[in-house]
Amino acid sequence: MSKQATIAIIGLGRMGANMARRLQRGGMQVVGFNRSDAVTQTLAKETGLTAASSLQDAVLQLSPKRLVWLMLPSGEPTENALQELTTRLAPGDVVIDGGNANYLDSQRRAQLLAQHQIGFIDAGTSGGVWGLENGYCLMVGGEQRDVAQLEPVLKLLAPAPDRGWAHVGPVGAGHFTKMIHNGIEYGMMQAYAEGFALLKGKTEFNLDLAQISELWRHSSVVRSWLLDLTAGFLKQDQKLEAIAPFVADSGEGRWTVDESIRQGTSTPVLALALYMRFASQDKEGYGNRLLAMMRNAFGGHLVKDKTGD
């Protein structure tokens, strides 16, 4: 007879699958469901998790009080899953949203579930693809009774039972904390990118960027995990000529800047880091074309056509 599952993870993408792996390794039985059944079945064979064929099936394989952890894209996929769960779950069950979400949506969703006496936890989750081995940083918002029910899961997902996770406040506080975390991340990444661009631009010094990034990792005030990762890929390739200069944004940076406007708090570094990502995504470049024509109109400066002439 198989061991009774403790939690269902809905959404077995890169992070959801690795979280299921980490829980299974820690001795906790997981029910997994993914839109693609092939993904679910492959992970079940690898880890021993219990495969579910639907959201309903996942819920039925749990005993009250149920824990259902969503690792779905923000927006409609999460919204649809929550709407369905209001009809599948019972009072005392708890839903955890561990994906990226606007904290205002989390507060609204908690109110929706509360109408059915279902608990809701917003868990800001950081760690990326490294979380499987290193553990995840978990910023949790919700009622104390719900967080207490989830605590054994948090202790297995975190780097250690006593660190790397925290109940940071009421519903909304988890995703709010993660939102600010990601805004800071944008700024740090932009600072490193600009600094290394300046190093590379000083061609007469012929600087070894891999050497410098490794040097800074040790006792420097700018050392960080981001620098560790940067040093790792610069050892392999400093020119990055095969990489397109396109930087995506997941939405967290936008929400952070929205919050700074809402509060009237000045966050120029975080805002500019977001705008630089927008600039990298601008294939049309209409604004820059317009600037070139303005400059030509008032000063007669040359304008380059697309051929470079």
The other form holds:
Number of protein chains: 2
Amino acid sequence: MSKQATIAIIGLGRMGANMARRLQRGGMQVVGFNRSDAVTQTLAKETGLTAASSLQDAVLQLSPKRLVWLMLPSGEPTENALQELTTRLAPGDVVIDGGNANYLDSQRRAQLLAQHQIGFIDAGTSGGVWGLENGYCLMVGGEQRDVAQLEPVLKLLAPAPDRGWAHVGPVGAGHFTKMIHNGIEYGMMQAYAEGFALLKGKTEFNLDLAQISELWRHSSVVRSWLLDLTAGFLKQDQKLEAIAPFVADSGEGRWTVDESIRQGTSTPVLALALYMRFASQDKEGYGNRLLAMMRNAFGGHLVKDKTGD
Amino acid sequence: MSKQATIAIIGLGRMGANMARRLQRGGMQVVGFNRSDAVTQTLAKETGLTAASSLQDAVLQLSPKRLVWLMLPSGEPTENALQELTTRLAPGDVVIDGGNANYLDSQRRAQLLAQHQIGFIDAGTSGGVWGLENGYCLMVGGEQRDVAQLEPVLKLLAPAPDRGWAHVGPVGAGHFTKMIHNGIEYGMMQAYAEGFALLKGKTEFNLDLAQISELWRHSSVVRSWLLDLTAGFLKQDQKLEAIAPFVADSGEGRWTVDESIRQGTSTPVLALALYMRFASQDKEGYGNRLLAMMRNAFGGHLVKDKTGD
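Could I see the form predicted together with another copy of the chain next, after the form predicted alone?
So here's everything in the complex, that chain up top.
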């Protein structure tokens, strides 16, 4: 006879699976569901979680009051699961979206669920693949009574029961806070990247970037977890010749800049960090081609000369 | 009879005094000199360092091979001390500049001292007022034999003998590395500042910025020492109404951008973080007055209306 389960995790990708692992290790019985059943079965064998074969099955295996934690890609997968849950759950149950949704969507979704007396919590979740060992930083938005119901789960997922999680405000405030967190992350990453590019560019000093990143980890003003990670990979390979100079972006950086425009708050560095990612993604280089042609038009500068003059 | 001293610290301001304290605590006898003798005498009483009444006196109280560590404002004070030291020191002695000099100046100064067979080390020093307890992050440029002579000092100043200090390259490389460190610092600080401004700007959520900064310290991707400090002061006061919105800059941020132009390396976020400080320093706002007048000229927009339309 398995322990009574009150929480299901829907979506057992990298993040969802590790969160299920952390809860199971903490002594909590989790029901898990993933679109690909093989993933669910493997994780069930590994961790002892209760495998569910469908969203409906997951709900049926929970005791009220149910907690259903979505760890799905933002957009359609999350939207579809929420729509279905309005018909599967009962009043008093609570849905948590732990993914990276736009907070405006979260506010709308909470209203939809509220029509069925189902609670909604937006739980911005940071920590990446390191969350399993270190715990997750959880930024939680929602009604007080819903958050109270989720509290035992939050305390297990966080680095410690008394830190790394917080109820930051009403529905939407959790994903809003996570969005800003990621916006800041873009800016910090770009600042490091530009600085290391200058170190590398000073060829006469032949600097050892692995040595310097490691050095800066100790008592410098720029020490951070991002720097710890950077020192880790530079130690292995500081030339990065096998890495494409292409930086993906997810929605959060864009939403942060949308928000700055909505507010009329000046956030030029966060916006520029996002635009630098777009520039890295631009294989066509149409703007630069145009600039080369303009220089050619007014000054007769060669357009094929790679030095640009 | 006092222990034999081989190192003098010239300039006992906030940084120099704390470095002298740390060396004395570590069991090393330090000769100290400060322009204001009262400062030297007070520190001598507190720490047991050997007070010197002049730069010449400091040199005379050292046993060869002498180490003279300058902790002076960059520019004239450092330049003057170096000029005098060329006549006071002997071949085999080493001068260390621990201040924030431009690395191009350091390269020039090393050449000057080399004409007198005096060594020169540029030791970029980070850690601020926390260095006394935590140790300093030391980025050291110079000749191998000079750095070897300084090594016992570096091991005491650093957070631990085996970390937080490194010989990063030839003369100039230490101050160069420190300059880039500070450039990155500007970018990181601006990223946090813009993110917190967005949190504050979202008035409908009434977010507790002290709570969020503390939350982010635990397992989030943006955790850092700068965030630790930010959480510390936001806990005391998150309105910051008594703080003028004026951000000073020292030379390092400007030199970093100079360097990016010298190299032709694109560092837009580091440059913009610097320019945002300039904007904060601009009381006259001439550029914005001009823009207001342009809007007035083409669209008849009111120039005195603070909303700008």
